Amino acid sequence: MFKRISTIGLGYIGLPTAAVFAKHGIEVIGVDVKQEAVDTINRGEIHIVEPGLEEAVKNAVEKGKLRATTTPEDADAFLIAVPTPFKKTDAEVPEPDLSYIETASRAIAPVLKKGDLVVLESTSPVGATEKMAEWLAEERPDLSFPQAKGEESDIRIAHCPERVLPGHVLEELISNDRVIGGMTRKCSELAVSLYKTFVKGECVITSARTAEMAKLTENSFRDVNIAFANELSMICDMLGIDVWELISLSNRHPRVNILQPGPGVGGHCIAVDPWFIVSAAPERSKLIQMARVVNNDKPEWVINKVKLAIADFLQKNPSKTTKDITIACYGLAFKANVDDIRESPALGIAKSIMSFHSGLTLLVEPNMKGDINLEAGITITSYDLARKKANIHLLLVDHDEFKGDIVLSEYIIDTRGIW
């Protein structure tokens, strides 16, 4: 039924997803907006870093199943995988940003045919989908939507968020239950003959309204989950508890099971998805919005303890000035052993103290080679050359390279609780 299909998107979804698609013998266009990235792909390589993706897209493309463009082509089935990032603005919710997906549905709405599907996998506040169905029906009035022909429609449409985990995202795309909701029973159905492609979890058939809100609802949940075990943190650290400790117990009651606390929140999901919720019901979403506020505050609470260390480091050594205090960071990421600094704390801690210290500030990050792609001054340090010259620690990110020869100093600031 579905001999091409084209991924919009070759981020962290879009292109994992491309590949599986690709290596079950699907022919895959993939679009993007960036031509280094479209021929980085065309050459058989990968421009994000996610375990298993190098080799799969590297076969992918030498078998003919894989070419990038950043021109949309005729396909059977369209995959929009974009970001949906907020407004720049001032307000205290944050407005979801729909500019994205609908850029993407007016690039492809030209190459669109009766008997298409169309399915939204970015993380999308709810009615995103239906908006995309109208956007697409205003560049081709010559097609029907299921907003206005229902079942009977030409084109259909459907909402599938993506539940992976980065690090494993090629083994989750395949194992793990897939929420198809479509706008119509049809659009549904039809989604889900495209995902059984590779997907051998469940894929469970629901509408798109609540396909979006299930996706913001798991995520929701984790932050404020993580919310909580921030703020134990900030308690048991004034009252000298050991929070590591403390979780490990409470979680031992059967029906317990606390997250573990850290510097903050990223990713391109949990600190973003929750404030969709909250747009949509600022009145009705109070302990979400709470939540928010708890691990939005946690870095400065990081910061402040860096602060700290520096004036304890200069009152036992009177001969000292801060230019000759050496800070290393460890872990730039939003999350261990991912080369991904969407939304991180980790790094937004370590620019914040960049800015204020004028000793050497050491960054490591083992997942990034060289330069940063941020802004000029950012560079990445070795983490035996920081152990050995920062005079203060600050662990941001529990990666595998520093579990094993660990840091030992008077001055550790360990937010994840390795050391």
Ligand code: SAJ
The other form holds:
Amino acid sequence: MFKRISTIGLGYIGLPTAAVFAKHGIEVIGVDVKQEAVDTINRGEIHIVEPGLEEAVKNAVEKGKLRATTTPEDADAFLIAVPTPFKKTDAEVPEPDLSYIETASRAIAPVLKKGDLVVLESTSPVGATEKMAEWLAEERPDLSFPQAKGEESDIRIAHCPERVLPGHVLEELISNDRVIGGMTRKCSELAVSLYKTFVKGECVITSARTAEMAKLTENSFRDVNIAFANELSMICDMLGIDVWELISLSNRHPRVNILQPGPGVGGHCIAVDPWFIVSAAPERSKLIQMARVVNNDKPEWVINKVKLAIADFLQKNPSKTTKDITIACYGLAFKANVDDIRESPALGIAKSIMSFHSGLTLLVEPNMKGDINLEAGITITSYDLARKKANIHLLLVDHDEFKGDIVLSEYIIDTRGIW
Ligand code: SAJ
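Now that you have shown the form predicted alone, what about the form predicted together with the named molecule?
Then the entire complex follows, led off by the chain already shown.
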């Protein structure tokens, strides 16, 4: 039924999805606004880091099953996987920015034909799929859409949120259950038949709005749980209790499953998506909002710990000044074993230390190759050198590399509980 599909947005979700469809014999046209990404993919290479992806893309391109372009082309199904950030304003509750979805919808509208399926995969606020349908209808008054014609519509529309974990995308794309929220029953059924091409998990049908809320709920659940762990970590610090031991003891209860504290919550999903719920119902989402505040405030608490360690060091070493103190920050990525520094609390903390600390600050990030410059003035030091040289050791990310020869020192601030 689906001979040719098109993925709009060739990033962390769109590109792996395109590669997996191509691997299952479907011709895939990948569309992206970035010419450089398009050229890279057409050479059989990739512009993002994800285990197994390079090989999957190379195979798909070599077999002629995957081709990238900046201009949408005719296809039987379109999967929109573009970013949904929030608007950069000073508002207390950030507003979702749907401009990428709008641009993508208007761009594919001219090539739509009767019988086509359009799926929104981007994590979206409730109502975004209906908005997408309106933008498409505005561009194509000659076609009918579910909001006007229901089951008789020419175009089928569904929301099927991506739920894959960065670092495990290729396995999770296949094994995870999918929530499929069609604007009508037939829309859902058509979307299920598309995903069943490769999904081994169950494809569960619901409404578009419920599917949107389900995705936001999953990430908010995780955010609230991590905020609880972060709050516990600060309480335990005051009470002289090891929070990791505490959580592991509590988790032995059959109905308790607390996540792990850290230096804050990063990445482009969990730190963003809860705001989509809060902005839709600010008065009724006090807990979700408070979790964001707790997690956003955690880096400041960590920075304060560093300041206290500096003060203590100076008190015990009266002949030294702050200039003599070397601080090492271990890990810059937003989580373990990835190289992604987007919205990384670790990077934010490291930069803040560099801005106030007059001595040397060493940054260790084993997932960034060589001695590359992240930004002007930021260079990477090796783990061994930092371990030997630093007076104060701040562990920010639980990368595997830090778990072998651990740091032993009087001045350790371990935000992940691995030392
Ligand atoms: N973190 C903690 N403690 C924990 C777990 C995570 O502090 O116990 C921190 C991490 O260090 C990181 C942040 O939370 O800074 C987010 O990491 P993550 O591994 O929880 O999640 P992401 O952002 O990589 O991916 C999430 C996943 N959502 C859920 O697990 C509910 C993924 O399945 C989604 O597809 C993805 O968001 C997304 O795209 O929305």
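All figures in this text were calculated on a predicted structure; none of them were measured in a lab. Positions refer to the first chain, counted from 1. The term rigid core refers to the most C-alpha atoms you can superpose between the two forms while keeping them within 1.5 Å.
Asker: For Lys316, decide whether the Cα shift between these two forms is 2 Å or greater, given a superposition on the rigid core.
Answerer: Where the cores coincide, Lys316 still shows a C-alpha shift between these two forms that is 2 Å or more.
Asker: Val20: with the rigid core matched between these two forms, does its Cα shift 2 Å or more?
Answerer: Val20 C-alpha, core-superposed: shift of less than 2 Å.
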